[in-house]
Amino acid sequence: MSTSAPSPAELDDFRREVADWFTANKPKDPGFLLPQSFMEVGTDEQFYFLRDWQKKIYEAGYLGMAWPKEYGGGGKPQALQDIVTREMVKQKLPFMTNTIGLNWAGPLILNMGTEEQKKAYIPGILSADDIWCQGFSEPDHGSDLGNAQLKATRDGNEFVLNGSKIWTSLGRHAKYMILLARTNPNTNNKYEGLSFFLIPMQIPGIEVQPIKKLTGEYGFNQTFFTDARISESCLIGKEGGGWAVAMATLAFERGAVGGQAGGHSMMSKHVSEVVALAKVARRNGKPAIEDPVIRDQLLQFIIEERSQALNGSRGRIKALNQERPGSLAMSGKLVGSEYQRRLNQFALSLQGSNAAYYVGDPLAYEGGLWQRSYFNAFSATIGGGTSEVQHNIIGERVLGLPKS
């Protein structure tokens, strides 16, 4: 197949093609619950089957397919890359692990990266051989993250790293990070002191410690840093313009701009399945599908859920777009994720009684998981920039309201 744009009969042709690979290759159940993010990564086993997975893919040729060829991608076009994603979310497929260099690490060197950058750490992104990892949050400054306080002080042609970073997804598993460090304390401007690197984790002077979650599970860490070093070259963009690198990659990050290695970050429940499961809870000693309220909630459910499908249809039509061409690429990540938070929750509520339980309680209802998934997609509505500053956010650039 050709770089040119692929004929409806070519597309329908690999769409096959996709589907009948992964029916075929799809992993056996791995006898352990698996995270449902990227972000909730928590023992080596759960690690090594998901990155063994990514690797098969992206092996197939199934992964980083419209990524140029000379580092390792397919150069095809993302149409078909968009195939393969949507197939592996059909299919229910395990996520891609390495999600932070696939969707955002990944295009942001593409981008702004150096020809060495580009050789040393796109191939490895894409095997999953490479693990990456994001230090962007500290203890005291998440949503302002402008404000980032790790130190990165420059010593003749390296910088040396002192202070801490946390919530760190992968970090346990990582080779390299991307890091948000201010390297002058010193500027008016709090923006200014900031620079964007690349480092490598498996340095001295740093350290990860693994935090437990919410759901009683290992998720995420914190890394500290105590006189780590490391070489001038791991800057990407200019020392002091780390912020407009940062800008960049959370546009990457929240799916607001194109250019994703591709694959899907989290497993993402359906409101089908729970019809079904008000087809078995109970109400007043019927099923609580016959309820009016109940009804009345599901529908809603349905109707926000395809909302959003639709808006994805809609976004790709400009003309639908003139007025206000960001709100719909801007709004998809506070969306989705509030969506996902409140049917889980609805899920719980229609379990009666039983919502009380939890995993590993043999009354639990699907073994506990709504529990533990309402719990996770929390994930999403605090990573990657809360909620509330999504509404900030799209309050400010495309409504263009003043700032908070």
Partner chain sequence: MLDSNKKPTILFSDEQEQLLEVATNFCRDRFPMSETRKRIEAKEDLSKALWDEMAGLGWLGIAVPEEFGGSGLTLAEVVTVVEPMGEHLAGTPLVATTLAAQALLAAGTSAQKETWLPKICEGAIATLALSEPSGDWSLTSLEATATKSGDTLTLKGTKTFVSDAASADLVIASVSYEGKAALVLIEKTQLNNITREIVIDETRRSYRIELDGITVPASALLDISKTEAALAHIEQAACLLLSAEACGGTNGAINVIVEYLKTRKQFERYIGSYQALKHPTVDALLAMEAARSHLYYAATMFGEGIEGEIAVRMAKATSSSALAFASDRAIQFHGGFGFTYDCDAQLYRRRGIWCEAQFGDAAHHRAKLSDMLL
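Next, give the form predicted alone, keeping in mind that what was shown is the form predicted together with the partner chain.
No partners, no molecules, just the chain.
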């Protein structure tokens, strides 16, 4: 197939090819609980299973298809990668564990990195040989990213790192980190004192400590830096220009800007699964789905899910976004994460008192899958900017509302 826009017939042929390949190569049940997103990878067996799955997809040519060939990508039209990603979701296949590399660090490096950085980092991101994590949030500063205090003190052609970062998903398995650090603590403008780094994790002075979550699992970490030394070649962008690089990264993370390598980052629940649950759950001795109020609520979820899918398509057509350009892209993360939280919560309400059973309890419906999904759904409403922050962004940048 050429690099030009594929014809409808070529797209249909490719869609069938991809569906057949995934059907034939779908991994078997590993015999242990799989995480539902990259933020939940807590054990070595989970990590290696998912890493090997990503490597298999990449070696088959179905990941990074639209990234440049010279850095390990396929150099093919984005439409093909979109088909692959949709098929992965459709068949409920395991997600791509190197999400931070594929969706945030990789696009950032391709857009803002040097030629040396592109050649050094992109191939390993795609193959999952090099796992990436993110060093943004800090224990004492919540969502105030601009107030990051981890210090990067210049010492000749090196920087010395001191401080800590928190909620470091995949930190225990990562080879590299995208890091926002303070290189100038004396500036009056806090945003001008920040720099952005691509740093190695396996160096003296970096310690990763797992954090146990409400679910009983591990997936988050806190990362401590004590006189850790990195080369100035780790800088991406200019020294003191880290805020602009961080904002570009967040645009990739929130899906407001395209360029990601493909694949899905979490196994989201769908309303069709809740409909199936409503058919077996009981209300007054009858299937819950026979309750008119339940049916109305399900219909609202069906409408929301369909509208999100259609808005995703609409957002890619410039002529349909003339009135408020960027509004759909900026709202996608907020709408999608809050939808998942509410959908999982509704699924629990259908279970009545049985909702109290959790993973490992023999009486739990579907092994406690919905309970676990509900707890984990909150992470997506926080990571990448909390829902409150997302509301502010939409209000200020889309609706033009004042900050105060």
